[in-house]
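First, one chain by itself: the form predicted on its own, in structure tokens.
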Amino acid sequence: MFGAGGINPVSTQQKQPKTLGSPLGYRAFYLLIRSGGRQAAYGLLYFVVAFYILFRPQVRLSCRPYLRHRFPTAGADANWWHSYRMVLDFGKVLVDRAVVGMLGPDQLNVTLHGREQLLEIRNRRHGMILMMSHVGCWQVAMSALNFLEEPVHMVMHQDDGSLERHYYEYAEQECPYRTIDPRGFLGGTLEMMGVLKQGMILAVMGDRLPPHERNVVTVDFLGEAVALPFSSFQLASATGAPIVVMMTRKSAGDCYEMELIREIRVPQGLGRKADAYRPYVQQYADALAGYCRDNPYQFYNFFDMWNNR
């Protein structure tokens, strides 16, 4: 059950990783979900994750950069356990995503914290940049935003060779949010500007560098410098739209929480220089670091962020 957006050998390239697993393995999980539900799939998952941790060293290597910064004093034995917990929690997220697609959204309970603040931001009609991260299960939690009654435009693309599906693809439904491909003309910038100028919602990922991204700034994350993109912050400066940092977490067996962590207001007219955006990107990095301290096994960026400056 490990695929795109997930686990790959340690690399400085922030690209879609090669899928681990096989079509047969995925079908086994799908069969368990249809016949026994989420718990049946979890039962198999414990053994599958143990196999990967014991016999696929690239999986442990993929976890190492983050775990070394999150648990700097952990010894070798502890790091094996941390790796197991991290991959197990990631596997549960993938199972939950398939459950929602195959059995319906009522299989999970999503609680939103910050509803009134989101409504207040929407009512300003300056647009909104939802800054998501590879934490929890952002795809499942997106369903909690229906109350805003505004179309969500998501900047994303999927590896063509990935076995992993988005939750709506399991039921052969249409994508519930509109997508903007960053590989398009001018990186999709004109489309993004149009969304914000019309007062709508633009959703982006803040913790991964897209291929060929030039707008990069270095900030501190978990005690060491990382390079993060600041294109979204440029959009905020150009349009006056606020950046709303949202995080999701799996809080119990069938429960997820989605929380508005911080609203970042970027002054207008900052131009193109990276240094002008560093304080605002640092605010996002601080919010993500706080999440990782509270939810150490729910950060799923499996590459070496600290060696990509």
Given for the second form:
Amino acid sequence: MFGAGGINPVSTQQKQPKTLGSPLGYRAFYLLIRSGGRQAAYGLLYFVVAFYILFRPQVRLSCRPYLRHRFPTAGADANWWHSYRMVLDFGKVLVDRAVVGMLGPDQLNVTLHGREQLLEIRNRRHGMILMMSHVGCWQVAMSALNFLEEPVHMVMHQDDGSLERHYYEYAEQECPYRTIDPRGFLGGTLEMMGVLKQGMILAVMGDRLPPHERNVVTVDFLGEAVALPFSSFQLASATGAPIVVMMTRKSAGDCYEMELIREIRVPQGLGRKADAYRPYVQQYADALAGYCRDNPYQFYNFFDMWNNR
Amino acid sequence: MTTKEKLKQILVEDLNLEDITPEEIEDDEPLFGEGLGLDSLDAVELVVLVQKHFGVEIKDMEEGRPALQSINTLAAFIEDKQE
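Could you please show the structure of the form predicted together with the partner chain, as a counterpart to the form predicted on its own just displayed?
Now the complete complex, all chains and molecules, led by this one.
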């Protein structure tokens, strides 16, 4: 259940996420979802998360970098609680994804805030870069963008073990987005430009540094410097496409919200020097920090973003 | 100035290539990775620069991949589009 793209027990971004849990554990959750629905799976989750927090120190260590910045004055006891809440909420998101996959998309309600603004941006026909983050459950919320009637091209690794692809295959649903593999020719850059030049939608993750990424700029995030990639901002400058910062949150048991937080307009012709993009990357980091203030347990980057070595 | 010469000048001046002059760039030298060592950010800039200086648009991967191999391939692509 604690799977790909999630808890990374190591502290650097270059190492691969390590999956917790076991096939038997997955089956137990799937069985509970089938027999008792989401609440039954949540019931087991409370105990499983407690076990991991108490007896798997690497799980607490994975939470620590973020919690140390989000709750800088918290003591040891409070940090245990924060770690528990953070992993529990992450587990609920994974359960919800499994529920949708097994029982259908009508099991969750997704509300979109910013629909009219998105339509207005789409109608400009300059393309748009949806800047997503590892918050809430972006996979569930992507289906809320169908009204745009434009294919969304998601930049993501197309590993055979990709949880995202399995999610839709298992659900026998059409994947609401196409993928561009950043390991392709020139990092998929030409494909991305092609998408934007045709006025379509490109979706990227703004808060995670791909391995060996050199094109980074340091900005402030929750009080300390982090390195974030600026390639998407350069694409925006080259093509004239705006960056649209979207965040998702689990707002209640079966309810998710997807919100357009901010439109970032990057001037054209900024070239390729990192410093030129810092103010715009900072706008994104500020939006993400605001989200973390409002939703402290729904930020799921389980590695040390602040370790810039 | 030929298309190749102009391309080399653009590479050095607009992409700020250091320690190399336009004359030192070989026509068949790979632009990316080994060779000139350009990266994906340079690719974005190069696409923009080709449009700006030659009025030729590299629309997508199908066009861009073969065109962006070397000065030879890029010049041939530009001249083909300009005809």
